[in-house]
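In the block that follows, a single chain appears as structure tokens, in the form predicted on its own.
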Amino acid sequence: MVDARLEGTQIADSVIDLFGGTPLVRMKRIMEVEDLPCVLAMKMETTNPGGSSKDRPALEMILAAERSGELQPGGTIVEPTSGNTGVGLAIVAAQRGYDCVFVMTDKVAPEKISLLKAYGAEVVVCPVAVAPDDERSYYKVAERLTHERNAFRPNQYANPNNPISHTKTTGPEIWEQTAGRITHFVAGAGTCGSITGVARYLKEQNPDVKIIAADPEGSVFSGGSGRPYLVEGVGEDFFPAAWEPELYDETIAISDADSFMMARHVSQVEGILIGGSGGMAVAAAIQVARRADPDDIVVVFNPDSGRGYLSRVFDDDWMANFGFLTECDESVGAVLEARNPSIENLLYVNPGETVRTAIDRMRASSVSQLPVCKNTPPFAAAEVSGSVDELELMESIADEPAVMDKAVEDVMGDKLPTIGIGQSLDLAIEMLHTAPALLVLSGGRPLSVLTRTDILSFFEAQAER
């Protein structure tokens, strides 16, 4: 019930009443820099109270659960999330008296975990490098906690109220803000709630509006297996209930590198601080805009702010360590380029292969260490589970010959320290004082192993020039 004392004022009754109604802004500077022929505009979901588009479905899902009786007064909400849905749910829960438990992967930036805790939520972190049906996956952990705590799980991946929220609010806002002249809508696909919900409304108004899904390279939406990629909150390793490909006219895959660099570019050129998924969407939207007609209006959906990625996308050290930035000319990459081209870039062994296989592989390539990687290339850094070292294996086999036929995962050592391909050679030398070898990352993925011998050979070749 609205307080009568608020009549005639512009004071909202609660923070929930501020969900939606986000502005649409022309990306004037990007249009100039990229020499785009049409209008490119961004839907600024960052102005929602929770800082993201997920406020909308969070409210709709909780209201629907209250109507159905699934969520009772004083109840508990459990949800797996990359952060933004959790914030929206936490805000609504605070207003309506519910407890929250959120399950996240260790890929998520630490500031997102801190943010959810700031709202009073409990956060459980799970490993990202496990299959969805693994008991340690964040899907399975969320299922277990829901059962143990007799909680309500909104399940944004399957809840029809996720896309419904965008059909009811976001779609109509965009249609009105463009005076019905929108020609293209570009958005990332994750739970698919936003892109599907908006697409339903826009296609009803004008079937000729083009819907473009931006997707991380490696995600199933653009034909990948679901791995590996670092951009958060978009892409999947399965098809959620809201995935409706008949509504989408095109899917554009964008690399982690292009997503992150575009996020930094937009933030610096437009003064709009966006995250990696926003960078991915803008990179795809620019591709669309370049081939559009002068009278077209391309709307790109920016789901959240870059403030949730300050320790990742906007941290030069993190970006350099994952091989997205080059710090200097005399870098690790220069050593790899000078190395014998007959040396395979990434030699590795799988956890289930035998020690005998690992030894044969090292002997055949004259190397002393191998990273232990799950699955097959291309790998995510998180899929590197350990390493094997020639000396350590020799000592183990001397003590117990049967080690030869054991699985590598039973005897492997710690992961090799990582270094980015663009980081300095001086840093590599410093790290090799205590490490037998380094795992080189490029574009967020393991590329090669760097040893002391590689650096000595590089210096020797330089001296002979």
Ligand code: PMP
Second form
Amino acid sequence: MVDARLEGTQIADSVIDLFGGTPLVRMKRIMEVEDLPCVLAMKMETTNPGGSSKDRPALEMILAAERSGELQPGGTIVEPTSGNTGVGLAIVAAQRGYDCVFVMTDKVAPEKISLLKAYGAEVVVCPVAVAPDDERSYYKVAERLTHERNAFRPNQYANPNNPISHTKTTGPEIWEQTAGRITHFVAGAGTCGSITGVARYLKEQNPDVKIIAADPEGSVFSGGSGRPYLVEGVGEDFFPAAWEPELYDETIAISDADSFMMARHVSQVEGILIGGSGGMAVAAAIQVARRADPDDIVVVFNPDSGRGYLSRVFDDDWMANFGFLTECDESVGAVLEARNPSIENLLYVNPGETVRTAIDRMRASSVSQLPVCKNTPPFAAAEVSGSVDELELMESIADEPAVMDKAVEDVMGDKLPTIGIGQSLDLAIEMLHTAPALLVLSGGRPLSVLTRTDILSFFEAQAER
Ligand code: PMP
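If the one shown is the form predicted on its own, what is the structure of the form predicted together with this ligand?
Next comes the full complex, this chain leading.
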């Protein structure tokens, strides 16, 4: 019931009434800098009260659960999420009198936990390092809490009200805001709620509107195997319920490096602070806009703000350590470039291979350490699980000869410390005081191992010049 005293005022009845209605803005500076032939406009979901596009599905999922009776007055909402959906759910829960419990892993940044607690939600943190069927795992805990608290679990990956929210609100807004002249819609896909929901509406208005999904390299939507990448909130290793490829005219894969650099570029050039997934969408939208006609209007969907990524995408040290930024001329990269090209760039061993294999490999290439990496190159940083070291293996085998035939993962040591390809040689030297070798990352991926010998050879070659 709307408070009658608000009549004639511009006072919104509640924060929920401020969901949606987000602005569409021409990316004036990017259009100039990139010399784009057509109009590129951004749908700014950051002006939703929770700061992201996820306010819309959060509301729709809760309203539908109220209608179906799955959510009773005073009930509890349990969802495994650490991100934007949690914020949306927490806002709606506060307004409509529900308790919220969010389940997340201990890998999540502490500020994400604080953010959800700030809205009055309960946060349960589970260890990331346990198997999915372990009672302490994220999945199992969410399942148990849903059961124990007789709670409603929105499950945004399967809930049809997630895309429906965008068909009802985001799609019509974009259609109206472009006076029906939109020609291309570009969005990142995670649950696929936004892209599919908007696409359903736009294609119904005009089947010629092109829908373009932006996807992190490695994710299944663009044909990857689901191996890890660093951009958050988009891409998957499975196909969610809302994935509707027949609606998408094209899927463009964008690397972590391009996504992050674009997020920084847009924030600085345009004055619109966006996150990594927004950067990914803009990078794809620029590709689309470059080949568009002058009268075309390309709309790119920006799901959230760069504020949530200050300690990653916008932290120069973090970016340099993952090999996204170059800090100086005399960098780790210079050493690798000068190194004997016959040394294969990344020697590694798989976790399931035997210690004997690891030893043979080290001997064949005259190296004393190997990173332990899952799968095959190019690896993601998250696929490195440890390392083996000649000295440590020698000691273990001396104690127990059977170690020779054990799997590497049963005996491996800690991961090698990482350094970015663009970080300074001085930093590498300092780190090598305490570590036998460093793992060099480039564009977020392991590229090579750097040892004291590599640096000595580099200095030697320099002195000879
Ligand atoms: N970017 C970010 C930061 C997100 O949290 C999400 C949602 N997972 C998306 C993009 C993708 O949106 P959707 O789930 O609707 O596909």
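Between two forms, the rigid core is defined as the largest C-alpha subset superposing within 1.5 Å. Numbering follows the first chain given and starts at 1. Predicted model only: the values in this text are computed from it and were never measured.
Engineer: After a core superposition, would you say residue 224 shifts its C-alpha by at least 2 Å between the two forms?
Structural biologist: No, its C-alpha moves less than 2 Å.
Engineer: On a rigid core superposition, would residue 235 pass a 2 Å threshold for CA movement between the two forms?
Structural biologist: Stays below the 2 Å threshold, so no.
Engineer: Does residue 75 count as moved between the two forms, where moved means a C-alpha shift of 2 angstroms or more after fitting the rigid core?
Structural biologist: Yes, the C-alpha position differs by at least 2 Å between the two forms.
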